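This document opens with one chain alone, in structure tokens, the form predicted on its own.
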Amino acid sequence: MSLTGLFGGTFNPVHLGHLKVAEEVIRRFPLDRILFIPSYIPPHKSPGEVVPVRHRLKMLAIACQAHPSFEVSEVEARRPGPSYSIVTLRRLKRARPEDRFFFIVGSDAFLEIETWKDYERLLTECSFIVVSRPGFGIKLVEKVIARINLTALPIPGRRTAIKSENLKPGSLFLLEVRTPDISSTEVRRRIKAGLPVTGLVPPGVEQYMAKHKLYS
């Protein structure tokens, strides 16, 4: 049995904040891998706002090269149309029946969990690791958790990792971490304005965007 983290998103483009979240999760949880899953067309965004998925897949592959536990999944990229987490989870369960899955989401995204397709079933069919994001503290998430009648499991101190026997199916964990205050929106804005994005994205991703004139 493998413990697999699912890190979905638009990744338009992937930036160092995304990688920091994944690094903190893999350090604190005994996951065997983290799958980065770019959505084909995010349900809440206009297709015109997002570069073609082939570019986002390539940028993720470049960003994950230095991380042996990070992989890129095309499970949503191969399925035209809106990408829904519940559909993705069930497809992965069929493909990897021996795996246990953990959705990794930022606290800002989790605040909208009640708008997700079949969110109640999603919360029972896998575990969630909710990671704090700048400006969206765990306290806000706790209000949502109380409203939908969930129980969040405590996370040990920063220097302590979660033991695998404590990772029960259907669990929800709140992870408070310090991540860079970077957004894909800001990266795109800077590129469009002709400003540098060095230090916001991996160097290889920066080179790829310049080569293909993405977001400019």
Second form
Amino acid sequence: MSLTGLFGGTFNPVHLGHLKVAEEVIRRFPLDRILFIPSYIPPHKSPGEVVPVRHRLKMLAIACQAHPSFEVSEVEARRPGPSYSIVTLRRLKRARPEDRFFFIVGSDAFLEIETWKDYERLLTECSFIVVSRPGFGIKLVEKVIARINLTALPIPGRRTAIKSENLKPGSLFLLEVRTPDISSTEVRRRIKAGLPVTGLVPPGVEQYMAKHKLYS
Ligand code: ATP
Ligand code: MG
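The form predicted together with adenosine-5'-triphosphate, contrasted with the form predicted on its own above:
Then the entire complex follows, led off by the chain already shown.
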């Protein structure tokens, strides 16, 4: 059995905010690995602004290279159409029935959980780790958690300090941590305006975008 984090997103492109989220989670929580799962077409976005998934996969592979526990999953990328988390989870569970799965989401994404397909089932079939994002405070998240009748568990300072009974499906952890205030929208906007994105994305990703003239 391994504990697997599922970090879904458009990753259009991956940036240092995403990496900080994954780094903080793996530092504080006993996960064996984190799968970065780019969506084929995100349910909430218009396809026009999203570059083809092969580019987003490649940029993720570059970004994850230096991290032994970060992996890129093609589970959604290989299936045309909108990507629903509940469908992804069930497919991954079928492939690895012994594993425990933890969805990792930023607080902005979690605030919309009630719009996700079958979100109530999703919340009982796996666990969630909600990570704070600048501008989307934990107070709002706590309101949503109360409304959907869940209890938030804090994440202790050490990864060994998590009680094993809390590792069962249906748990929800809240991780308040400072992540850089970076978004893919801002990265795309800067590239379009001819501005540098150094310090916002890993150097290899910056080079890849320039080489393939992405977002310009
Ligand atoms: P866009 O501006 O295109 O929406 P984004 O920066 O929000 O891009 P996504 O691919 O939409 O990136 O997000 C994937 C996941 O990463 C979401 O759960 C989101 O909340 C989280 N996330 C993205 N950036 C940050 C950040 N700076 N801090 C914390 N969480 C983040
Ligand atoms: Mg987003």
